[in-house]
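One chain follows as structure tokens, the form predicted alone.
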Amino acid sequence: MKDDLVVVTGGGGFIAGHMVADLRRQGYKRIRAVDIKPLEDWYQPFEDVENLSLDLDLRENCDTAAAGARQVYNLAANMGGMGFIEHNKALCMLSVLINTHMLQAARKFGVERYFYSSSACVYNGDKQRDAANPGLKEEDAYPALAEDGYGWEKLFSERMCRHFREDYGMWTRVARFHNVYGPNGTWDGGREKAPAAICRKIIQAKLAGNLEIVIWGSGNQTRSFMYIDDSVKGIQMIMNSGILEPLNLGSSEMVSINQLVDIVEDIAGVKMKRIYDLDAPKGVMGRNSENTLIRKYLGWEPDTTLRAGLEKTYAWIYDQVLARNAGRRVVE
């Protein structure tokens, strides 16, 4: 199997970049990474990987990406943190073209296994109004009331994977990601998620000697955050499992945004004055991953503690900020 061609879409981005790195570590010899960005803007480009800069909104490019592949990990999408998805609903919805065309290409070229990266944004918003969220079960996606734009696209694409499996016999597997974070990912520019944004803000404040931080919303919103290594492991376990329906892939360690700031402050050795922007995008009030099914089916769940993952993330972002301040080119 390690001599067969494996395709990873979104290869210039965060999760897919780590996926490519892990496949290389495992000894896969033929990896094709595909991303719309030029190669110099990829987080983790590798010289021994077939790197293609292609717009996968276009069907002919999906054919190029899938040709000859045995496995496809479709991790490409227009997405970002809450600020991005609230202000770019149409752009997020257009990601439906990527999965639709990749599924068609995978069927055309006889791809044996196909993975699709969905999101916790598919879950019914009425079940996320309480900060003390007991955890979102897979069944809570219906009746449907997904995050406007991004969440609806993910839910539709899940159904597309299901129907390609049912109608054409394709091996399709789906995971619903819950807030993946870690090094080698977006940390500035508007698409970054909360862990990276908070690390960057505290680092910049510490370096500037101005210990203030702006927090979106009241800070009482709750989330769970999954470290990238757990994500990569879980993706491959789900891809090679017998689980037919979408499965949660996330940590069950829920914290408030204020608690998230507490942890990063402690790592940085500072205490910040907090300024709350109640008009900023803040998303649902409470979201957490309920992991009964992944424990049942895989005997495993994401288990990297938030503190341990944030220490590595903070250290990487700190180096990026210093490099940028020194005038060196960094990928943000």
The other form holds:
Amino acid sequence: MKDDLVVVTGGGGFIAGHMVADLRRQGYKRIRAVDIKPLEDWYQPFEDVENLSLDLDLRENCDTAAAGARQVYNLAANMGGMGFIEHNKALCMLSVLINTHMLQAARKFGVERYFYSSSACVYNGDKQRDAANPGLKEEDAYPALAEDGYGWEKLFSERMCRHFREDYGMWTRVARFHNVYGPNGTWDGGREKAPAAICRKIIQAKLAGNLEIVIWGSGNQTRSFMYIDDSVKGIQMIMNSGILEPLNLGSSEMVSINQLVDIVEDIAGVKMKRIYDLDAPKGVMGRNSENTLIRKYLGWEPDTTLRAGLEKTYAWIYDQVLARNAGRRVVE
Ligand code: NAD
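Form predicted alone done; form predicted together with ligand NAD now:
Next comes the full complex, this chain leading.
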């Protein structure tokens, strides 16, 4: 198994970069990482990995990526936090090309296992109007009313995986990630998500001696956040399981955005003046991961506490901000 060629798409990005790092730690010797970005913009490029800069919208590039592979983890997508997905719906939907062409290529080359990274954004918006969300069950994706743009692409691509499994006998597995955060991921530039954005804003305010933070929305909207190590572990457990239907992969530790800010303030040792931008993109009112099925099937669920994960994330972003301020090149 450790000599099998494993392909990780989106390898220059956050989750896939950590997947590659973890496969290396486990002793996988033949890893191919693929991303549209030039190598100097990857968070975690490794010299002993076959790194390819390819646009996976294109079928021929997906063939190059999948040739000879036994396993494919498809983590490439055009994505970002609410600020990005609300303003780039067409771009998000175009990620349908990546999964469609990767599935076709995987089938052509007889790939034995194929993983697709879906999202909690597939869930019906009507089930997320209340901040006191009891947790989204897998069945709550239907009747379908997904997040416009990004969520519909994910829902469609999930079904594409299902039909390649049913019609062509392919081994496809799908996880619905709830917000993933951690070091070595987007922390500035417009695609970053709430945990990284809040860490960065507090770090910059602290360094500037101006303790103000702008929060998108009322701060009462709720979410759960999964630490990256749990995500990487869960992806591999789901990939190698008999679970055929899309499964939630997320933490069930739900917090409001205000509570998220409380924790980061505590880590930073500051108290911020909060300014609420009610016109900013804020997404659904309440979202949490309901983990009955993952506990039942895998006997496990993401369990890193938000506090523990944020301490590591804050420390990493702090170093990035200092390095950038000192004029060193950093990947944002
Ligand atoms: P990311 O943006 O850090 O990584 C995605 C990578 O895909 C990027 O490096 C990007 O350059 C690459 N990519 C985009 N278009 C490409 C193309 N045409 N060809 C090749 N590469 C391309 O995002 P991430 O957080 O690591 O997300 C990984 C996967 O998990 C994505 O499918 C995303 O939708 C999904 N997901 C992530 C979260 C989260 O909270 N991070 C939540 C739900 C779902």
